[in-house]
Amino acid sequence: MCGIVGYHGDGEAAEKIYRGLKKLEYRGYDSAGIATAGNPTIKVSKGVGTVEEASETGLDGSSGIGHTRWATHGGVTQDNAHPHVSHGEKVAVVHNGIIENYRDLKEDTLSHVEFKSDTDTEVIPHLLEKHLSEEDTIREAVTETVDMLEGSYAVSAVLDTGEMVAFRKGSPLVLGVGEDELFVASDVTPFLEHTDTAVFLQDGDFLVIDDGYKVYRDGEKVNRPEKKIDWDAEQASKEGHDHFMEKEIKEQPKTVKKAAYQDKTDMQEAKKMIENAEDVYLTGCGTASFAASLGAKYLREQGIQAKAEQSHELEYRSQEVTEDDLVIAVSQSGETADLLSMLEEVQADVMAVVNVVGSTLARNSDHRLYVNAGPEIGVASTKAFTAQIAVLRLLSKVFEKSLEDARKEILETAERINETIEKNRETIEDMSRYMEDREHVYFIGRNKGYEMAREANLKLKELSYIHAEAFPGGEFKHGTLALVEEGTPVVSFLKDRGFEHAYSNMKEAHSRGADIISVGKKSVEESRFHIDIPDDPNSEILEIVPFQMLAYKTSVRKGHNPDKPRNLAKSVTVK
């Protein structure tokens, strides 16, 4: 998730864009840059790090674009920072999203071009410049360019003649309409100090800005309503949500899809590394460790010798990991101290499943699969977790079917996330009221249900500060059952495999007076509450989302800040 700002008007574009980028740093902070259409050329300033690296000095011109980057393709370098400029220096582009077919475009349509970066973005300015030279109008050139792009994107471009274009598919883009000035941005925060009038572009729309603006779809002009915005800047950065965590939970239909769009070459290399390994160790800490444990179970279902252990414990067994093995390291930040410390002790190749491009883990790994969840502002991981599951599930599925078929399956799961939230909305509200006064909660599950119990438990206790524990269903009766009394909440994940045994464990708790919260495709008579999960081959992605929302709502009810739970940090950089 990157931040885009564009400006066209009577003012100094670079100054307006710079101030707008400062308001979008929450969307990305790997690198930043600004390009303006000066006289007579496009001028660019960009650098690695914060927005301060994108100096506005010397960038004259009254139209331009800016970008703050969260890397998805290509490392965090000066060359990979946006904006990217076409080889003839007639077009500069900033981009949020993923161009899936960029390799094909480089090899075929743009084989004559010398590329300066490793990014997927750089194909866009070259395509725009090519079509501008071939077509009679900017509208036709943009239409031809968009038709060649596959993926999810929001794009803004400035031409050396001063005109601007913008287009979107699957990533947000909004036009700000002021007096004698127009803005293009990822959200309304960059232009709220200048205007409260906005036009929200729809998927498939593209915009041409000259003296005014025109919106097109499929090459034909369309009308989009201008709307008044009554958000303040902080509300706008949260896109109308009360907290970043709520926003990030609701982003998951998009982020799971982005996670599924792994590059074919990257997946082939990952598959080869697993096939050549004697043993595969999956590891992580906290939420990432539960994703790693699920990943090991997914791979074992494909007949692969896969093991999982939390990094701080695997370090004490590092001598067991040989140079013929493979370590799959799972992390949101890529900076977790225990994980990095463990990796220093092993000689095996390392494959990273990581969110942050350019992180220590990404740099030090032999191969990497990025989960593409974008910046996660809330301390408690939500969208990064489901993105990790999606990547690991995709990786296991390519051992039995094509990448395209495996991806399609996960994309269908992503479409069911909102359905799952809506179907359980009232139940989640009732459960949060119920949980508000609880002192203890127990979560149980078998097989993959155990990982779901552990993650649901972690979310509740780190946000609500309610004491909660998770156990394998079979282990629950070996001691912990003694703590169950009248009214004790027990959450039971009832998955298809092992249903009867899990149900039996749940019934034992119920017979001791527990209030049962069941999770699965169908309710059981012992349930006080039931979370209904659609039938889906990747049900783990769907099972966790209601409990993210439950933890969030319970935290708010208890007067806590769910974005910043006490005593916790987003990235644990000490052992």
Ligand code: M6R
Contents of the next structure:
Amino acid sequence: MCGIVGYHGDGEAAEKIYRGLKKLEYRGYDSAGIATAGNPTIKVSKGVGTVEEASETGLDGSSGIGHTRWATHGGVTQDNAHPHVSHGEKVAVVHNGIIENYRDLKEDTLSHVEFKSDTDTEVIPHLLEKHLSEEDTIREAVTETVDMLEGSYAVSAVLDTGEMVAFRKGSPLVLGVGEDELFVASDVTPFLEHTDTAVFLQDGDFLVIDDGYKVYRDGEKVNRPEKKIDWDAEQASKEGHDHFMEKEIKEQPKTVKKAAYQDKTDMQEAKKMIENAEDVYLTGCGTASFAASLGAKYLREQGIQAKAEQSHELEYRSQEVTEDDLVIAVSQSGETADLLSMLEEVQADVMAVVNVVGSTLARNSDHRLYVNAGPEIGVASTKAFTAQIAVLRLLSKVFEKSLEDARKEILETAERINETIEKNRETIEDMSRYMEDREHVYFIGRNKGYEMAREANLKLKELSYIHAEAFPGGEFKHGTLALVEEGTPVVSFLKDRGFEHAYSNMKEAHSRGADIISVGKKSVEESRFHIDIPDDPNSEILEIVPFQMLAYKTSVRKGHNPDKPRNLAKSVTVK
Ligand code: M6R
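Return the structure block for the form predicted together with the named molecule; the form predicted on its own was the one displayed.
To see the whole picture, the full complex is given below, headed by that same chain.
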């Protein structure tokens, strides 16, 4: 986690970095800071809290770095906030990731240094300063420094001379190339308003920026292509909405359609990979894992041997995934450490179903289908989830019909999203009022209703902080039913297939006093609230939208910030 921005150019660095950090706050918001260089020393402003704590006042200079933190090593304190400055004040550093051998480095190579923070990061500026004083060139100093670091990192550093360096291994780093200015950032959003040209650094690359930029690998200069990004700055702004999450929920009629417009050749290649695979494993984490699980069910309906497992667990069985198999890796960010780490362990080919263009997953996969949801800034995944479902559904449907026919069905579903919102608008409002004072909520569903229950449950708990759990409907009576008492909310997904059994599971809860929230084509007499879903072959896309809205509204009602739920960050780049 953590967001990094660096700037080198003709403008006021602090101002550009501050604006950039605001775009990256979704990556962490425990503390923030900016350092600028030149005139003639390094100046730092940092504090606990959101980016506002990193005031730009008094930070002159035309090169610098900034950081918004999601704490891993070291508590949330002023001293632990980035940037960290070397003891001779020659180098300031921001870092995303974990330096695993920082204790050894502190005790051995840097035993003479007085550390000011408890972070793993602080070893980096001290090492850089040491090597800059010992080596003839910046390139050699960075090579020496990187050689000593173990772990995962994306690092950007500014020297007191105004030159900058950046390097990455296991955490993302992108260079934005503008007219007379360069940006270094965790993703493209901080610089989209200035340039749409980006260079995606590869693991092991490092950058040196002075008059221009050079990319090195193992000490040798390498060429990395400059790519055009087709996201625009507008997509990454709130456009009049109170929160990004609200905007992203409402974008779904459009983003589901975009997801359905997959390139024919890409889909044919994806289909071929599935046909040629012995076993197909679908995987991801959090919300993406529920999409993966649905995807496996869609493929199984076509007679394909598809299994789903969350990436952090699949890693323990990686030896079972052979070179004859295929892994379909689902991820919004394409940077989730649990997923990337598992992929390193398996022999199989990898197909990515991913949103962020140029992400590590996208670059390292054998084939990729972009879900095309555009920047998703709210920490809670919404439009990326429905876009993932759309792509996975399309991928399964091409086994029974033409891509055009499969697409047409999804486009029709996208048209029904607004109808679903309108039909349920008042109920969602009433439900969020009702949820506000609840302590526990249970979600149940059978077959594909189970993934819907899990995702609706995750949305509600991550945003409202209400304790919520999801179960397969059939499992509920095997223990958890003991927790149901008068007025306990139980959300029950009543889908056509398996309706009778799902209905029985709901009745079992109702007869113990539960307040039933039913979800499906028709209301049942036991419902306290009913979420009405239009008849649709891709109903999963429609079923989740009211629960995204419920989670959003409950969060706002409880005075939380739905874009930045506590303790979370958008891309989880630590294991
Ligand atoms: O970027 P990814 O899709 O790989 O992220 C996976 C999860 O971290 C993510 O879906 C998380 O569960 C969200 N907070 C859910 O809203």
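All values reported here derive from a predicted model rather than from experimental measurement. Numbering follows the first chain given and starts at 1. Basically, rigid core = biggest C-alpha set you can superpose within 1.5 Å across the two forms.
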| query | finding |
| --- | --- |
| Threshold 2 Å Cα movement between these two forms at residue 118, rigid core reference | yes |
| Large Cα move at residue 168 between these two forms, threshold 2 Å, rigid core | yes |
| Rigid-core frame, C-alpha of residue 191, shift of 2 angstroms or more between these two forms | yes |
| Per-residue Cα shift, residue 79, between these two forms [Å; core superposed] | 41.3 |
